[in-house]
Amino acid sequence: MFNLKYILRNFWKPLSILLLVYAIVAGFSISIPDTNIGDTLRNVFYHVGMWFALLALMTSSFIHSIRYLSKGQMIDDSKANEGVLVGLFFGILGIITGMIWATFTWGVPWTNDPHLNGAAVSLLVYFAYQVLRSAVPDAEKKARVAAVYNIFAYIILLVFVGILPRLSTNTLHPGSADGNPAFGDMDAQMRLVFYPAILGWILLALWILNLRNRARKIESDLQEKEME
């Protein structure tokens, strides 16, 4: 039966698939500017989207940590944790796609670059968040400690990924002030693929997060019924 309310509430899910299919097909078929990094520039449609997705997920986690400290509801702690878990998944994908890109453009998968080092440090900080959670047995204490840590982890993420690399002039990373063309010289045709791709990756990440949150809610409800 046709349910307009359901469609309006969930339209962003198939939209994410459509945007990513468009990004994949168009990303490999459109012509790109003649630059010093060649066809590898096409990776900008995928690699960058992973990091935007990570930022969206960690922002969601950050918000839920603040909400937990404000209201003390365990559901917010669960959502904060799931945001970090899914965010780490996209972060690892971002690192992998970045290393592949670096291999073809720089000749090595990793170099002493502030963008790369900042990304690695940020992921390690969030891995430590998971270690911290596993080290505290009491659920409420774990939630409080994790929430405080998560707030500082988010600030570290913004500093090491969003601020410090842009202050450095000693970087080969695309989009930097030295004139590397991945962003500054991206033509209009590339932008018609780039921005939908970014939105598609973010929506897909939020969809995965939504599914995991629903799964945790079902597990929690089943556990409560078993205890009754």
Second form
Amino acid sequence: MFNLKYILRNFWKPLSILLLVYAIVAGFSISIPDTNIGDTLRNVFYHVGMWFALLALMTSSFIHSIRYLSKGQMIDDSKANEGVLVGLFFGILGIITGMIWATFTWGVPWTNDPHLNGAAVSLLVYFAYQVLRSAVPDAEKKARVAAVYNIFAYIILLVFVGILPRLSTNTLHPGSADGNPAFGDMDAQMRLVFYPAILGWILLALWILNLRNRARKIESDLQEKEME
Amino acid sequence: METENKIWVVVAVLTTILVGIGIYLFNLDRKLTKMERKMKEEKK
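Target state, the form predicted in complex with its partner chain; input state, the form predicted on its own:
So here's everything in the complex, that chain up top.
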């Protein structure tokens, strides 16, 4: 169990927790630039992480959808589906944490902002992916339709979360003219917490995805056995 | 760290929760590994 191969394949899992513990301890103790939002600026280490986790999960899902279309193996369809499910979980957390933060900095939980609306539209597109799946009874057909839809969903996600918000000028949310929606005007010390935090969230999300995929695999293997 | 404000108590709580989640996921991982091994052996 504790051979080198096992360690190499799994070390990133506890690393995610280690990075996030660092993100909490350092994120709460470093001194941050004096802005008009005060200590709530520290939310950037946690709230933004949700969106990077979502992006990583949807990217994984997108890759598996393409793989399904080229190879036709059901396991890839299952992995694409799980990626979207875990991604939606992190997306909902991102929306909720964003609304909490906005309430205290902008005074309202939601503004008519391209960042916010873009995120909401993207999540709805992925909810529709789940609805689509449940609407097609035949497994093979479902897999194919879902994979094609998922490719378009990913493009929509990139446009609405990655491109359109950066082009917007009429926005409160950081990161339009200054390039990245997440990085804004962080100083060097904040970046030293921010990057490990983001990596930690992404690894944690991938760990959860990994667990779900493996559980699904066992489930389908057992079903196969019952059929025999 | 501003000990006056006792923010470290919050840090301790959050760290505990996070480590707890880590242990939970770790155990789940091991459970799945065991099941995977069992499935493999039964296939043989």
